[in-house]
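Next up: just one chain, as structure tokens, the form predicted on its own.
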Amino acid sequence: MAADLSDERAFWEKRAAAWERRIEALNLFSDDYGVPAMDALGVRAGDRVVDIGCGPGTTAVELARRVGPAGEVVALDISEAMIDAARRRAGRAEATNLRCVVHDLEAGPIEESFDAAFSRFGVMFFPAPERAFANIARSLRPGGRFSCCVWGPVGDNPWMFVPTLASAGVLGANLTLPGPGEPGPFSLADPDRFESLLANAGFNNIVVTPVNSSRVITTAHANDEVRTLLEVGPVGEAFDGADGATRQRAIDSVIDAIEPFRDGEGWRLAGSAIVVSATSNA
């Protein structure tokens, strides 16, 4: 029986509009991790690829470009609003070899066979990761490739926790931090646990590669760049519901909190992730 994803689905339904609105700014940072993960996948022209947790569709469109007209990409998300955003992006890109589908991988594998599966920060939110990764493996042909990036330990990612903690009190956000291994941005931060999950799910040739970068906030655009972080992050719902003055106080509190990370004409907040690649035993 699949785990109850109603809360997770509701969260992403509410955040989809902000993610679509801010996706270009998010890509500037996320691509530092997503591009190495996509390169590790070794996508070839003519491949059939599934993009897991596709969000507004930027990675799916890039995968569609890489596989070319002879290939196909199926973009998955549990959120209908995210899939709608991905379809809009696919349409603008004229990516006719891309299909966008609402699907819960904990409920079962996709009833198709793929050469490769990819995810950029989309696999950390499974309530039952053992089941989900087994279904990903079953969706791949024998020897099919899997590659993803996930966030490393929370303490190595001040780009997220510093703005979140600095703004939560101002916004009156009710933050509940996930416990170790519970669904959330850092649920797969332990490489040993992640390797074990994949091995038990039916993967081998597992390779884990740390990738470090930084989220740069410039002085000239600090208000807008901090607003982006707050709109799409854990305090996003509280930020949306606040009045203009409270939102500005939250932004100001973040700018004060990141001052120790000052680097020239702005601030540089570290981000740590791991890229994991594997092949299916099935």
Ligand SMILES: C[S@@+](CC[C@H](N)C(=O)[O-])C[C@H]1O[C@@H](n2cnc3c(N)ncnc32)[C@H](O)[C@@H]1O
Contents of the next structure:
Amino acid sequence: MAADLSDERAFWEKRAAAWERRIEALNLFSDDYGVPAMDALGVRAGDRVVDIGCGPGTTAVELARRVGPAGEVVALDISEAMIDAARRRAGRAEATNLRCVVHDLEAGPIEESFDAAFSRFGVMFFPAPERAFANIARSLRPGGRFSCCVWGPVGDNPWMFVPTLASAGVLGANLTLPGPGEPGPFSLADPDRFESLLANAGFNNIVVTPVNSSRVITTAHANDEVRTLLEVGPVGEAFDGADGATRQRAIDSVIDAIEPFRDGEGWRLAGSAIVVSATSNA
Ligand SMILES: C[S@@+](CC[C@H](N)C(=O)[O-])C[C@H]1O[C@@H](n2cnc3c(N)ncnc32)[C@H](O)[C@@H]1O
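Please show me the structure of the same protein in the form predicted together with this ligand, now that we have looked at it in the form predicted on its own.
Complete assembly follows, chain above in first position.
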């Protein structure tokens, strides 16, 4: 039986509009991790690739470009609204070799013959990761390649925890911090646990590479950049529901809280991730 994904799906359905609206700003930071992860996949022209937890479709469109007209990309996500956003992006990019589908990988593999599977920050939310990674392995042909990036430990990612904690009280957001290994942005931060999940799921040649970057918030655009962080993240729903004055107080409280991170014409908050690549045994 598949795990109950209803809460997870509901969370992402509600965040999809903000992700689509803010995706170019998000890409500026996510690319620091997503590009090395995609390069590690070694995609070739003509490959068939699946993009897991594709969100509004940025990486799926880039994969479609890399595999070229002889290849094919399937972008999958549990959220219908994210998939609608990915379809709009694919349409604008005229990516006719890209198909976008709603799919729950915990319920079963999507197909059995992809050359490669990719994910940019889309595989940390599985309630039953053992089953999900086994289904990813089963979606690949024997020798098929997998690569992804996932966040490192929460304490190494002030870009997320400082704004979230600084604004949660002002917004009255009900935050439940997941325990170690529980579904959430930091669930795969422990490389040993992630390696053993992958090995048990049917992967070998597992390579883990730390990637460190930082999220820069500029003084000139501080209001808008902090707003982006709040809209797309864990306090997003509370931010959406707050009145204008409360939203501004939340933004101001974040700007106060990031002061220790000041660096030149703005603030620089560290972001720590790992890029993980592997090959399917099956
Ligand atoms: C942090 S966002 C990343 C989106 C996109 N990969 C990007 O980098 O722009 C995580 C995405 O994973 C999706 N997701 C969460 N749980 C999932 C699951 N069980 N199966 C498929 N997608 C899932 C969410 O709907 C969301 O679009």
